[in-house]
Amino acid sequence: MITLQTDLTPEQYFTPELMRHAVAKKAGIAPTDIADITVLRAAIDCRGRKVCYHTSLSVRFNGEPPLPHPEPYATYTDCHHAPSVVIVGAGPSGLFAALRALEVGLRPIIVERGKAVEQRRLDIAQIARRHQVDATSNWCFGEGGAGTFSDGKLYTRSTKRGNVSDVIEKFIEHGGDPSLRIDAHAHIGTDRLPAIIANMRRTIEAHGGEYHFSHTVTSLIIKNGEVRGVKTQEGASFEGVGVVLATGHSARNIYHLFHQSGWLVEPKAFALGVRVEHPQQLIDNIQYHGSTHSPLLPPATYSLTAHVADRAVFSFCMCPGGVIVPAATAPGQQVVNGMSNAARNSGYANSGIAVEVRPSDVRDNSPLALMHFQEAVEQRFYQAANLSVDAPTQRLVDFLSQRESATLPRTNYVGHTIAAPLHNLLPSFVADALRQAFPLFDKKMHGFVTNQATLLGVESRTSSPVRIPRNPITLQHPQLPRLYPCGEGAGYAGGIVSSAIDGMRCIDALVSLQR
């Protein structure tokens, strides 16, 4: 048995016999010598004129024994009578903290302001249908967090912080497709992710964990100088050996709680911009070098970055074959985000295009200054949408010319669009940076700037504008022992995988303290 790396055409990659001959040629053996081939890793490379798959393959020869069937990945302990740990938030950080707690013998008590994923779907449907935003159950709040209804991308650059494969295997264990192990840019799809999240809940409850939905944390329980639990708006109290605070990047009430209580919290750079949408076929033709690309190739993706006047502008959460959704978390806000189902077959490609926002960009020394800045922009877009969740929209070419669009093309926004001057609604430095960056993106992807492209706003929930500090070794808040600020909401992750890794790290840190 050998492992080899080779490039395959789409036809070779998807046709077993063609793959066998290509691998045999690469290895210098006869095709008949090969018993089977297992794809370990694959990534599309469209940088050259011929699109190919970079692959890592395991090749077993005739006469060699097959690999043993893998054992169940994780071992969960019955924790019905074990010490409890309180986990605030049921997003990726909270869920994976809970699963990790079961592995190390702690009973997770999950306190979530939103609803279970099944009920959450109903509340989300009302946002576009009735222009009603439930401040506790929406695209961001509820079981699974923002990622549940936002594509389910499972790739990260944060490999130094933990074991990415641990996260992937737990998703597979709870219903994810085994191909998630292979794809260098794995994604589950928002149509499949809710069932996986529900399966995780069943695992947690079966081993002694508890869920308390529709409970909004309002204060911490501190005993002998240590955080031991939380109190909620609904009058409940939950206690344990410590608290993992995994509330997500939109739980502004938590930031207010820290600031008002005099606990350390600090501004954190984030990014703000728009969501750009193109016909998917246009992106396919750009990335795959023409309309004659192989029909076997999936809807094309892209990743773009530029530096304009020493400020970063970049694509964010690119969704091939996706839709754009209203992602506000309270009345009076207009926010957009992107998602796609597993098939990625909507016919439209969308991506956030965001501009770096720094603490120095606001004239306010408050640790919540950037959060207030973020809120003000969202309220401005809400006003432009006539106090609704209609999406202010502008053609890309009109944005560059700083004129309002006379007509709008069809978009795949879940709701209505309304023509608006995004170049005036955005903060001036954001609009200026975008105007300079889009032509640079067009040089990298000729045809990106087109009358067929539309901008929808505002893309503002890219990451938290606030950081809740923690000790880099113990992961505890410097003023609040046994409190573990965690994930995107605390400013230590950016996406499903890195958030999940951070949740597991916080449990490991708590276990180390217990010893």
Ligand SMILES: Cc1cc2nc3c(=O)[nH]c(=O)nc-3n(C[C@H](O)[C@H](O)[C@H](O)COP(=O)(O)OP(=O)(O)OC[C@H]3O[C@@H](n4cnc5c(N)ncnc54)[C@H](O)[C@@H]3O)c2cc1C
The other form holds:
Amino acid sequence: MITLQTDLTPEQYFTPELMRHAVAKKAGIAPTDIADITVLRAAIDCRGRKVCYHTSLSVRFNGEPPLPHPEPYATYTDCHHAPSVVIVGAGPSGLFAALRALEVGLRPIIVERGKAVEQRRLDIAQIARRHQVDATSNWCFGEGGAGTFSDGKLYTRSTKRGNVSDVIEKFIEHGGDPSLRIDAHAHIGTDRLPAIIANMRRTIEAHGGEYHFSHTVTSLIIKNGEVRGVKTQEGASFEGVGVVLATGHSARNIYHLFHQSGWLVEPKAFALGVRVEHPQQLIDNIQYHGSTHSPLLPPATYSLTAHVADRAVFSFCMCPGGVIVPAATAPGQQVVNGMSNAARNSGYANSGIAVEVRPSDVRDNSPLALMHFQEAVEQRFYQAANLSVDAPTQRLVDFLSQRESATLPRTNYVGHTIAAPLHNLLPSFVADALRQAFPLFDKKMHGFVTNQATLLGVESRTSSPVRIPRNPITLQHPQLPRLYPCGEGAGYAGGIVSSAIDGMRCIDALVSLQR
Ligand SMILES: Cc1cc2nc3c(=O)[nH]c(=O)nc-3n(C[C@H](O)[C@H](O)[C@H](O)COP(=O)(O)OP(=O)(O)OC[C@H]3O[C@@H](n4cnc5c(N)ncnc54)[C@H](O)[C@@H]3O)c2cc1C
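Having seen the form predicted alone, could you give me the form predicted together with the ligand?
What follows is the entire complex, opening with the chain shown before.
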């Protein structure tokens, strides 16, 4: 058995016989010596003229024994009678905190303002149909959090491979495709995520964990100066050895609770902008260098950054073959986001293009100032949409010329689009930065600025505009012992994988306190 790294053409990567010949050549052996090849890691690279896959492969020779079947991954303990930990929020950080709790012998009590995925799906369908946003059950709130009907890209900037593998293995254990292990740009897809999230619930409940859906946490229970539980708007109380607060970047009532109670919260830089959509074929032709690329290649992705006027502008949550969705969390807001199904076959490519927003951009020095700024922009877009979830939309070329679009092309937004002057609706420094960045993006991806590209707004839930501080070692809030601000909402993660890792870290920190 040997492990080797080699570059393969798409045809070699996707055709077992061609792969065998390419690998044999690379290893200096005969193709007939190879019993089988296992792909350990693969990353597509379209930077050069010829698109290739960088691969890491394990090659087994004839006569060698087959690899043993992998052991079941995690060892969850029966926690029916174990001490409880209260976890607020059932997004990736809350769910992975709960799974970790079962591994270390704590019984997770999950308190979630939204509904179980099965019911949540129905509420989401109503948003575009009836223009009704349920403030407890929507694209961000409910079982699985913003991660359930997300795109399910499992990339992260985290360099700790062990932690990332832990998250990937738990996704696979609950129904994710084993190829998630291999693909450097692993993607689950919106259509597959709900079943995985429901399987996690089965694991958690089978080992003694509890879910309390439709319970919005409105206050903390503090005993002898330590946080021991939470109270909900519905009149229930839940107590345990500590509280993991994993409420996500849209939990505005939690930020108000902290601010009004005099508990530390801080403004946090975030990003705001638009979602840009192109025909997927146009992006494929740019990224794969012409229209004659291999039909085996997946819909192409891109990642763009620019620095203009001392400000970062970047693409965010790029969804090849995706759909744009209305992601507001309460009536009176207009917000867009993107997702795609596993097959990524919608024919459209969308991506957030966001501009850095800093605390110094607002005059108000309240810790919630950036959240108020974010809310005001979302309300402005809602007004422009005539008090609906229609998406204010403009052709990219018209945005650059600062004129409203006379016509709009078809888009893959799940609701309706409405022509609007995004250049006026966005804060001027955001619009200016975008106007400078798009031509730079076009230099990197020639053809990006085209009459076929549309901008939809507003992309405002990129990350949290507020941080709930915590001690870097104990992970507890500085004024609230045994409270663990966690995940994206607390400002310590961005995306599914880093949120999940942070959930597990918070449980580990709580356990080390217990010892
Ligand atoms: C459409 C879309 C596509 C995305 N695509 C990707 C992607 O492809 N890859 C990626 O890495 N990330 C993606 N993201 C971002 C990702 O989903 C988030 O980064 C991640 O879900 C954050 O996890 P979290 O657990 O910290 O918070 P959340 O997922 O936001 O979960 C917080 C939970 O807390 C609950 N809650 C809030 N307030 C209260 C309260 N007071 N009481 C009780 N419960 C409460 C909410 O209902 C929610 O379920 C996407 C997001 C969206 C919306």
